[in-house]
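First, one chain by itself in structure tokens, the form predicted alone.
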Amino acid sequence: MSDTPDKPTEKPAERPYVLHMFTASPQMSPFDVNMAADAGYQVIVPYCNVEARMVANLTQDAIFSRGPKGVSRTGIFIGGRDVMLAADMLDAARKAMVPPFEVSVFADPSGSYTTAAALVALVERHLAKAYGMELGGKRVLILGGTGAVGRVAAAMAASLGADVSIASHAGHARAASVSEEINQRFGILTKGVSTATQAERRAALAETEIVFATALAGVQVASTEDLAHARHLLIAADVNAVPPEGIAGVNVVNDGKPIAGHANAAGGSGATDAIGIGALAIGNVKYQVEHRLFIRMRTGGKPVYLGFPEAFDEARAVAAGLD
């Protein structure tokens, strides 16, 4: 009988959380890789220049290659920069998923679902605190809508009823084209409108009611002359964290403050001012959505597909716990 003692059984180590991080673009994005790793993920590997014909095999790759216990730890992050990709890419990525090998997808290409999301969710809630009205119905203009985050927020007010004017400093053959594609893509109705000069700019905002600007960072698109023809305005929101504003008079930090010095003719009896909501109020929410649907991948217990309606949805939480 031998005097060696019996060595204690090891435990398999816990098989690490795996994040494979697909982008078009030549390079990820480093906001996305940090939110990634602060939600729990302990190997994050980026794929550039990713294709969309390359993305089931990639997804194969990623799912037949840790059994059934490592593929629970195992996700897909899709960003680059276009938005109509990305959501084919998703799609891609869910078709090539063989059950139970099977894994979560969040897209969300130059963070435009999470920002976008955040950016509606807030002027659905100051719009209903501030004069108990819905979406619905009201005629948004979206300056710099031609972009990424412009389309997808077109598409979610949009899809709330709102009457969309999708605006473009390139003219309108521009923004008619996005507009066309995106309400073929998603089922909604919008139109392109030209905002090239001063003219047809102030001409637009006299017919609105919410104004999203979602230009490049460091641009305005709406000066304080070009608000004082914007009479029948509520609320103007602005995603551009970068001086000048995009929206004069509208502060990266406001968030539902009174836009000073303009008036609408809302009250009814008699002017109120608009309300703005700055940068970095939606940024906060776009900050909190993102990292709970990398958390809702991680530790939902199922395979979940993340674009810019659970985004929406999400924001819309978030949006709600502010009061």
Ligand SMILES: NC(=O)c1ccc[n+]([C@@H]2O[C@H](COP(=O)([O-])OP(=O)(O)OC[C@H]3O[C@@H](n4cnc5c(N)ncnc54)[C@H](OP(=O)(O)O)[C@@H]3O)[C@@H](O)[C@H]2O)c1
The other form holds:
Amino acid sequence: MSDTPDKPTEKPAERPYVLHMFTASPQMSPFDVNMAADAGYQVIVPYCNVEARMVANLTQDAIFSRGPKGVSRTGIFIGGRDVMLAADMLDAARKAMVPPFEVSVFADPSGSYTTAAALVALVERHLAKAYGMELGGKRVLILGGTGAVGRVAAAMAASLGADVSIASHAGHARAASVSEEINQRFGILTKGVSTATQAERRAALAETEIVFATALAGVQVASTEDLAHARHLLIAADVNAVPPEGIAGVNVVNDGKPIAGHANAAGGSGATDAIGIGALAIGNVKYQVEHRLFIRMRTGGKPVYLGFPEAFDEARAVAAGLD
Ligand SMILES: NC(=O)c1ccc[n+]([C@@H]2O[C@H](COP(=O)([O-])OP(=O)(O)OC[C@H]3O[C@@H](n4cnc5c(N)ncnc54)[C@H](OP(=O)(O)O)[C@@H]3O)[C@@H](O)[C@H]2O)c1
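Shown: the form predicted alone; wanted: the form predicted together with this ligand:
Every chain and every other molecule in the complex is listed next, the one we just looked at coming first.
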């Protein structure tokens, strides 16, 4: 019998990939939990009702316990419903890092960054493909534009130089206040329009070249008769996957095909070219963007901070790969 004590034979286990998920809402989105797991996170912990002032402490609590090597296997996700608050929380987490104790952070409140990114990237793609045009200078109307997806889509399209109108079915005051809020937060120029009445909705559509529908799921914001007034329409893109169609005639699987019935309804020239982009075509790109961003957090080799500009870059890359 030897005097030397037994040497441990077990190799230390590889540290698991840990994702801390912060949300200001009472619960974390199951969709995002599934997406994180499918992208390789092994331990996923939701933190609910998180206020912006709590983010710095939570972040520092997450970064110091695993050593510089462990931080590369640790990430933070920011969810919630409020797109401005999530942008602020992303900034707060970034500022709380103490290099080399620094982890990746990804914000996608209510899926709005990745959904809006997919929507705008697909519109860009079809505008170039079907018409040889760019989004810059185009008149864009966002029906249901005061919600999470609408606000981010507005910020993205306006950043690309589009002339963006954010519509609210609750009236002009609501549309104008949301437009003002995002203009100030993101340094862009949009305006608010009321679509509270049929006449207002049709007047707004008559001016528009591109319409996005980003209203509450299961709500139709433009009927076939409404669309007939959109005589300059090039593209109608609808993120709503729950029947009825958000924009009548834009089927969920449409990915750049003519809008059924639009030419007849418009009864004239110019409208015959309008094409649709449906919710499942947008959802397909959104899914890939979110997956790729989670993978980038885990495998990039250095900490990354992923907000909606990064989501948009990724969506453009996914859209470019569709051809
Ligand atoms: N395709 C995808 O991959 C994907 C992914 C995520 C989300 N989505 C969809 O994206 C859409 C927007 O999501 P969100 O979270 O941004 O929605 P949201 O914030 O819940 O609602 C958006 C807006 O809808 C408007 N609205 C509410 N009730 C309405 C009604 N009866 N008639 C007309 N407008 C009404 C509201 O604006 P006003 O009261 O100011 O008019 C609200 O701000 C939803 O349809 C959601 O299912 C799709």
